[in-house]
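Only one chain is given next, in structure tokens, and it is the form predicted on its own.
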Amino acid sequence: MSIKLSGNKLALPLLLLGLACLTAACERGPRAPQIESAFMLPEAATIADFNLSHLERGSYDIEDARGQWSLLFFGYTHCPDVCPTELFMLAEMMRGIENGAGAGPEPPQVVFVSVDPERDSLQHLQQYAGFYHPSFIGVTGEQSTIDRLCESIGVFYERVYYRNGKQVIPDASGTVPAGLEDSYLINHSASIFLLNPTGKLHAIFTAPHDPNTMIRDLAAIQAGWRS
């Protein structure tokens, strides 16, 4: 394209000052929010249906999850270490939103979703995520349900069971030694996911996490998110 200058003195500081403004404009665009533990999906994504159960509500499904920001993380109670560590930590991560002077972001739902439905109960798994925070909810459900949750939304997890010490693989076709149907651990995924108020999976926050952290990138994804 050409562009035709007339014999007014004034066209060409006018063409000059357009282009330096239109410059500016570029650079004054949207940018990605400024993040340092999180990973940011390119595009939100939306994860599958579920309908998950809760002591005092009844149920926990993607509806419970929209109209504000939900932290999803996915373990047991039975866990001696990964479970603990991190729910300690987001309870940390909780109080210093709590605490703060109002600069930080909006507090999110956590929710601690047990992949081991057959030995934590609904009463059990409540006191177990109140425990490190009375805001935190306890939810589980059918076992094909939990598996479709976390295949929609990448969260690894399997059965390991052990006898005098050694561990026990099953057969090819899953049967579990006689004996050691109780006897397991459960290796998962440390990752926390985020999902934004519309219910759709918006960041990943991989181990290891630091409340602090935690706090400033919930804040600069939120108000990127606003923008």
Given for the second form:
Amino acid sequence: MSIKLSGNKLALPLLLLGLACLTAACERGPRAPQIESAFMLPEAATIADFNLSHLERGSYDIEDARGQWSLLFFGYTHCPDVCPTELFMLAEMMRGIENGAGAGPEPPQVVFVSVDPERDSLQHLQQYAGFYHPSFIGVTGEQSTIDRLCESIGVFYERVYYRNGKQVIPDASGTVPAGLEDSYLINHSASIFLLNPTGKLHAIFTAPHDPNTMIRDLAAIQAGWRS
Amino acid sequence: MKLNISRALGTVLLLSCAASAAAGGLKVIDPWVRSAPPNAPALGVFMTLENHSAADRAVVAARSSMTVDRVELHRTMMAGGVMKMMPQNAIPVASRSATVLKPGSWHIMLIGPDKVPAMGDKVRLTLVLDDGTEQSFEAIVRHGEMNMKTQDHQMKHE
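Shown: the form predicted on its own; wanted: the form predicted in complex with its partner chain:
What follows is the whole complex; the chain from before opens it.
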């Protein structure tokens, strides 16, 4: 009726538009999840076998990572800025999931992996991680094990030494500059790595992170994985 | 009447000059210390520094009322997905502009605190400026809010 009133000129475009919409709807089928902040691996990747330690569990290895979704963040407790920011963001995400009362994603196990076992004892590490959220676990291990895990996941980190605001480069032998043995900073990746319940690397959340976007993406990723 | 207005204006101008002189070099807005685990080896301090003067200013050092190993000026920068934290000799605040100290950017680090303050505690801080003047103020301990702001921003677009 309205088409008639608008004149015949409009009838054909409107009909075509309607058809186009119908076709698009059919082609799309069930709505594909929209991922906003994560890089999805084309195929979940096997990561290096690792054996790290946790204060109460004893060990934390690939078997522990299986059976649930895990979010791995790599850092160190002496971290001045990035780790506190990210751990607080992850805690906000967990609170958001808990307040969603099951409507959102299955809560992931957040794992704070310290790349600084020299200074981060297991007790110190767990107290630090657990402060942000009681479910968080802090794990670490031999530097060589951490290196292997980092390499296999794609985490970069490097120790840096400063004196009076200027970077001090260790000599070729890697000897730590005198007096700076305990005061190094660590530059590190700010990405958060998602392992699926088979313990494979599934997606990477690159910085900056937002708790609500993380929740939506986790829900979409988990739904996509189940179907 | 005309005379009265100009006299009143003159008084206002005089008063505002006196106020800005009394406030020292920089205006410190909303200073806060990020709440941290009781065993945290480092604490971040954040604020907005406004410089209403005609001269560029810089913070060259900071002190705190807390017992700490040392206080450093830092800047976090993202390069190729890697967060780099770099100690700085100064935090510049250009003339008639502001420098925002916030998570992921400029900040003051309290390294090796004797005791980590609890939420709501106040920490007295002193900034040393490049002209030799000092400014003291209290910063409150609270949660980081950078992420919350991002959240609010995103929610408006939903």
